[in-house]
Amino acid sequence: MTMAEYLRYIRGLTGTKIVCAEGDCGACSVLVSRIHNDQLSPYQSINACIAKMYLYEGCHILTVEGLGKAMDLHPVQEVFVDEQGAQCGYCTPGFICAMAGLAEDLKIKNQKPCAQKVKNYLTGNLCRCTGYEPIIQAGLKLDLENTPSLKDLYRDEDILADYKKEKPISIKITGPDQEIFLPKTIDEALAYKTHEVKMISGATDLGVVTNKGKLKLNKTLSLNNIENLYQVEKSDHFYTIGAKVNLTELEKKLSSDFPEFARLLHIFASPQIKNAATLVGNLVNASPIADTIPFLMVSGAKVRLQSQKGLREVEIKSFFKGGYKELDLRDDEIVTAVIIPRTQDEYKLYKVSVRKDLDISVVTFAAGYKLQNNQFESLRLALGGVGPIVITPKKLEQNALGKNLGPKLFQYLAQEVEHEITPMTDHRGSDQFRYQLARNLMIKFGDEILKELNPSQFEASI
């Protein structure tokens, strides 16, 4: 079952609504804290409509019913009432939970609400009748001094004591035609992994596909209960991103060394999606329009693969074998980490979609480079949405080296890019539209570099 189905039909907690069943509208938003190393993590909002219930073993789930009492509303609920933040009220519980997550995060960081933060936290919630202005005003008028921490509402020590009594073990759920395994160790996971086993991470894609009846997960393996896979390890030369690190955590941890990637992740999806989705999940899903893959390509990242036969690390470029979703991943292997080098390279990352935020890409573009003496000392390019996999145009990279930077160079590269790509036509755009986008993004890349090198000259030429 999905979490939303369980909450509504088994527990009778009908404040959690099911509307889109795709993780888009936020009416199903709830708050989740996961137990790690005998501590509760900060509460984060997720979409319960696509969250598989079995993925939340070892979690504390907080619904709108748990925030306040009939005659003693939570401050977030009170401010919604005061600011007329609800009409029909159908979407309101999701807004309440998302805003309670905002209040919790602001209290942890000792910050005050501002319009941008309120909007950021509510980007995954759609309102159909109230209008967003009173909802934003409600967020701005949050009284954080009198807003209890969610950890104060539900005593951590009591939850942890109950959890420890259960003696967490590996879990296997078997039904007439389905089997789900949640091991506690990577060795158990490797022993279980075969061709017929489907890996599931945050379920932000598989949850939608199964909800719509497009796929049935007959034999499923989840790494959710393996503690060390939630870690981001930083060394002098590398970041090692565990398979269960979500995109919210990744955005925070990589923001100092890779601000351009963090900026891209900021508009990747709603908080509810990023709190569940993982980097490894986005990678192994292998979509040619996946937002993270172009950056991983140009950063020189590697994939860590494990099986009972041993461990191997594969460069991202070699991980994709050329065909649509064709990977260098054996049936008995599991991706346990992504390794990103820490270098002095600079990056430019672009995404074109129908709308700026929370949308599937039409074309993506990534560049990793070093400059010296007005030339590219090194250059790596990647384009998504223009072929069956993310394309790395080697000829363009080689042709750009050793040439002086200027408008003519980037105009030349823009014209040549069409010889390196094979876009298709679909409901998001025609092949000709994608050709034009690829050319435009190359020109944009050049314009930004030239402006950074010589702002006054660039402005004069414009």
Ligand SMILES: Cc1cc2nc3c(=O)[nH]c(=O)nc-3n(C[C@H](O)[C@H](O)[C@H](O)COP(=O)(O)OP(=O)(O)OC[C@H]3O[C@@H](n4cnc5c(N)ncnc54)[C@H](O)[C@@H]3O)c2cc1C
Contents of the next structure:
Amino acid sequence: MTMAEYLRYIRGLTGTKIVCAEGDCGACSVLVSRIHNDQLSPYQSINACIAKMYLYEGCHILTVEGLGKAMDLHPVQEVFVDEQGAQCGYCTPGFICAMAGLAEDLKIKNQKPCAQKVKNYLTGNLCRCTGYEPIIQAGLKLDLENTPSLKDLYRDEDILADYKKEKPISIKITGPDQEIFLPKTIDEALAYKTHEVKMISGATDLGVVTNKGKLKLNKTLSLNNIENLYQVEKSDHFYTIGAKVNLTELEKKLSSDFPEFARLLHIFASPQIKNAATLVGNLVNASPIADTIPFLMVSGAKVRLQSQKGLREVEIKSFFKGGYKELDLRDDEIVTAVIIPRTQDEYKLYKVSVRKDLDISVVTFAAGYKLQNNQFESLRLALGGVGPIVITPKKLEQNALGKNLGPKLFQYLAQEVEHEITPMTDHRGSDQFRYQLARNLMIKFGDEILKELNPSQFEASI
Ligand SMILES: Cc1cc2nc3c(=O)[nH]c(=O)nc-3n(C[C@H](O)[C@H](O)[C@H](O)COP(=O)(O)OP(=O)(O)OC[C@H]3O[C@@H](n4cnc5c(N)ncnc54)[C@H](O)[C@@H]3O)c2cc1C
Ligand code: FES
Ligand code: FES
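With the form predicted on its own already on screen, would you show the form predicted in complex with the ligand?
Okay, now the whole complex, with that chain kicking things off.
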């Protein structure tokens, strides 16, 4: 059962709506706090329509009904009424929950609302009547000083006392044709994993395909109750990102060392999706237009695979075997982490989508490089959406070394890139459009580097 179905049909909490049922409109937004090391994490909004209920075992879930009552509105609800942002019964509860998530985040960071922050936070909420203006006004009028923290609405001590009584243990849910296992330890998870078991993480991919009836999950394994997989470890040479780290947390943790990747994550989906989705899920879903894979390719990242036979660490490039969604991942293996080296490399990452926000890419581009004496000392390139997997054009990388930086070099690379890619036509764009985008992104990459270096100093040598 999805969380939205549980809330509406079992608990009668019909403020949470089910409209698109694919994480795209935000009408089902609720707020969730997960307990880590006996503490409640800050409440974050998620899409209940694609969230599997069992993935939120042991969490505190706050629905629109839990924020305020008819005669005792929450300040976010009040400001929506005052500014006439409460427009229809479908979208408004989701907007209120998302905005309460914004208020909480701003309070934690001691920041004030501004139009950009309000818009960013509401990326995942669709108003079908296009009445966005009063909604944004409501966000701008948030009186944070008189808005209680969500943690003060329900006493942490009471929640934690409840939680301790029910503290997560290894859980197996068995139905007539389904089994779901949420072990407490990695050893139990590895003992359970066979070819018929499907891993599930944030369910932002799997929740959509199961809602659409395109996949039935018979035996499912979740690492949700394994505490150490929620950690990002930073050492002198690496970041190790646990399988359960969500993309919001990842954006925060990597922003100082990898600002360009954090910028890309900023325009990934919506806050509701990023609060549930994981890096591992994006990697193993293995879409050629997945936003994180080009960066992982050019940063020299590795994937950590564990089975009862032991542990392997595989370069992301060889994790992809060449065919569409063909991975070096054995039936008894689980991905437990992604390891990203901390190098002196610089990065440029681009995503072209039909819409800037909450849209899947048409073509993606990543470059990781070091410059010395007006030349590339090293260069790694990756392009997505132009073949069955993310393409790494080895020949171009080699040919670019030893040449002086200048417009001619990048024109040459733009001209040659079309021999390295095999785009196809689909509803997001034609093959010719994708060829053009690949060429244009190569020129854009060059322009940005040359601009940073002061182009007048550089002469092309080819
Ligand atoms: C509205 C919407 C917008 C989106 N926008 C974007 C976007 O902008 N860019 C983008 O790239 N994607 C986007 N996505 C796709 C999706 O959010 C991402 O791919 C996300 O990272 C998937 O992570 P997850 O944790 O939800 O994975 P899940 O759905 O739980 O799983 C995805 C795959 O990974 C496998 N898996 C999960 N964990 C493990 C593990 N530990 N070991 C082995 N296999 C595992 C699962 O079996 C499954 O095949 C969007 C999705 C939606 C619904
Ligand atoms: S119903 Fe549209 S996002 Fe959930
Ligand atoms: S608020 Fe629902 S259509 Fe605009």
